[in-house]
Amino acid sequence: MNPVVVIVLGVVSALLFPGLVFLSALSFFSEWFLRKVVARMQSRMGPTYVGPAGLLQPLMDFMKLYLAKEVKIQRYSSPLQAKVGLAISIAALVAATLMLPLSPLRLSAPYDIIVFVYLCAVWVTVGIIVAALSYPNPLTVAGVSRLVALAAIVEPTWVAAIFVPITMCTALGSNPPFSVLATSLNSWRAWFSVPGFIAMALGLWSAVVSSQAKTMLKPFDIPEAEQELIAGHVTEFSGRILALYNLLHDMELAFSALVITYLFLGGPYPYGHLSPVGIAILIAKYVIVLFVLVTIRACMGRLRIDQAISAVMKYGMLPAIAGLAIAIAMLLR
């Protein structure tokens, strides 16, 4: 191809689809959802007037704090380095999505997988902790320490969890090895068989109950605690600021939802993407994802950071684990 076809590809990738502009797009959908179905099972009514069914609410909630919010200003703060670090970790999330078979580009390398897991589980959550010091405040550094705490431990087993299905789609024979994209081209073929789908069940257990604790979602949400720190590590953040940590939130549930819906359903199989059928059938898969991870957030109380701990090491670790032995005996035999 030529290069030049490939630079503007891969700048337009990056902006508009499935970049910036789409998974804003879908987080801000994401929001709508979540609030909508939490808004009903508590018996409200959520959002309901900007937009129809009140669709553009989170957009405009965005829009408010970005455009008529001012940031707020403390001695010893630093307002460029929260942004920094905020844009840190959406540029990560927008790269590591071009790896998706939603990109026109097709990133795909044999493991390719170790640099999806250094953008997803390493850069944004360093760019949160980045974004939260730059204000100076003792319910600030309270909050971020739960954070690193909590991450500790739920950065690697979402790491374990998404091995399953690159491990056995890797011992299925997709090509290239442990790639992100031959995952999830292929994934659909690691439940036809008993070891499979035990392995990819536990797999997809541990993916939710870490995707819940990653995105901090209920009982997950600790280091956001307001009856204890207030707001914890988003305690000082205000106007653009905020506005741009809300939208972090909402793509980090819209990434996890599709890491989940290609990597481990398959994505619109067992049809193409170009397909109405297939487009249909990844809007439903992904609709269901989100809907499991809302219900979960509108069904649980918050824990206490060592009842967290405890919750992802034994409801999703030890899944992930059994599961990646399971697709490990499958590559070695």
The other form holds:
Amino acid sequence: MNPVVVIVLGVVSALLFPGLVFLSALSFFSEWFLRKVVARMQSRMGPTYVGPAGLLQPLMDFMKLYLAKEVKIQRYSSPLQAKVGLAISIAALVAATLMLPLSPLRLSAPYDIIVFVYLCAVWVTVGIIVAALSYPNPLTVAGVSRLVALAAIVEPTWVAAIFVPITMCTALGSNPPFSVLATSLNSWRAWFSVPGFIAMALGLWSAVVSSQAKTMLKPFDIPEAEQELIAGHVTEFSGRILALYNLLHDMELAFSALVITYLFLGGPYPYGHLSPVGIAILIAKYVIVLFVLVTIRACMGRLRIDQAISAVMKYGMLPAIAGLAIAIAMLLR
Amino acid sequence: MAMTMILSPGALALVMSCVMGGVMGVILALFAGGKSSKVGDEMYIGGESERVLRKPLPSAVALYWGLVKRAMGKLYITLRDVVHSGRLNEWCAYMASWFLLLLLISIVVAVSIASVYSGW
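Take the protein just shown as the form predicted on its own and give its structure as the form predicted in complex with its partner chain.
Expanding to the full complex; the earlier chain stays at the top.
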């Protein structure tokens, strides 16, 4: 293996596809899809004017914040800290994408789920908290308190949910064990037995609930509660910092849908990545997952923070633990 | 064509850290500079002056534990009012609902494990 080829492929994967550029484009598409579908459900038009069917509106919103709007420097703020925090979160998501089969350079290792969790569940949350605390403000502090209280339940739930297909695939002999890449390529096999179906269904349910909370979509958007906390931890973000935060928010939605598509629904199964039918199936599965998340967001009102925590524990944590128990029983067989 | 690299877990963590660092550098370079307001604006507290902060405010830690206690409060109240009410029939009614739930979960898990061993 030529090291120069590996490095070039690594740089292309990290920065272009499926890295920063592709993930940003996918995030803009996901935001457009969310806005359009929610608007149609509420008898509104949604984005219409910029691009075909308003497809380029999220990009234009981003560019407006990036180029035209100014960053508000507050007396006690540290804009650099905000940018570093948000850059940490986005970089963690981009790095984690290299562990999915979508990447031309696929990185894997035995037990790499630990690295994956470290990137997606730990660094993303830490980055948001670092960014939020860069603008000291009572509303920000209240938003961060809610964010941390919710994250303390949501992140373990999300991790337990994605451990279900990982454990199932390891039980079915995927190699390397407990690998995100091996699971993404073999997760479809886990559905074809009675206990496997039950475990995967419970895990999928839990992953949808926890992704909804992770991306702070309704009914779990209490940390950003408008009217009550202005915008919670986002209150003082403006200009390029707000552009970066909005990009991160959309990227979390796109990444969560991508993870569910691969780890639970088998990506392009029953075809491969390089076949046109496989690509079409992959896109269809991604859009279906996105549609489910968006429909839940459109149908539900905001929960109070204590209701949100209880809802994640009841409808997220318990199914994930039950699914994981079945998966572990299969592993120990 | 895709290239798959199976590394050791330590090497993967190192590579991912390098990728994260590189992407962070690119993002920070892209988002450096830009328009900014004059230094020293007041913080935005919904139109209030910063003087309002002289009033006592709860700390972030107090807010966090307040939320957790509120979320767990229902459990405590249920335990206090239903389970420890001193009436045996209330205790039985409460426990019966949990026993039914446990029975349901144990049936699902038992059937699943049995099906695993019988090779369904």
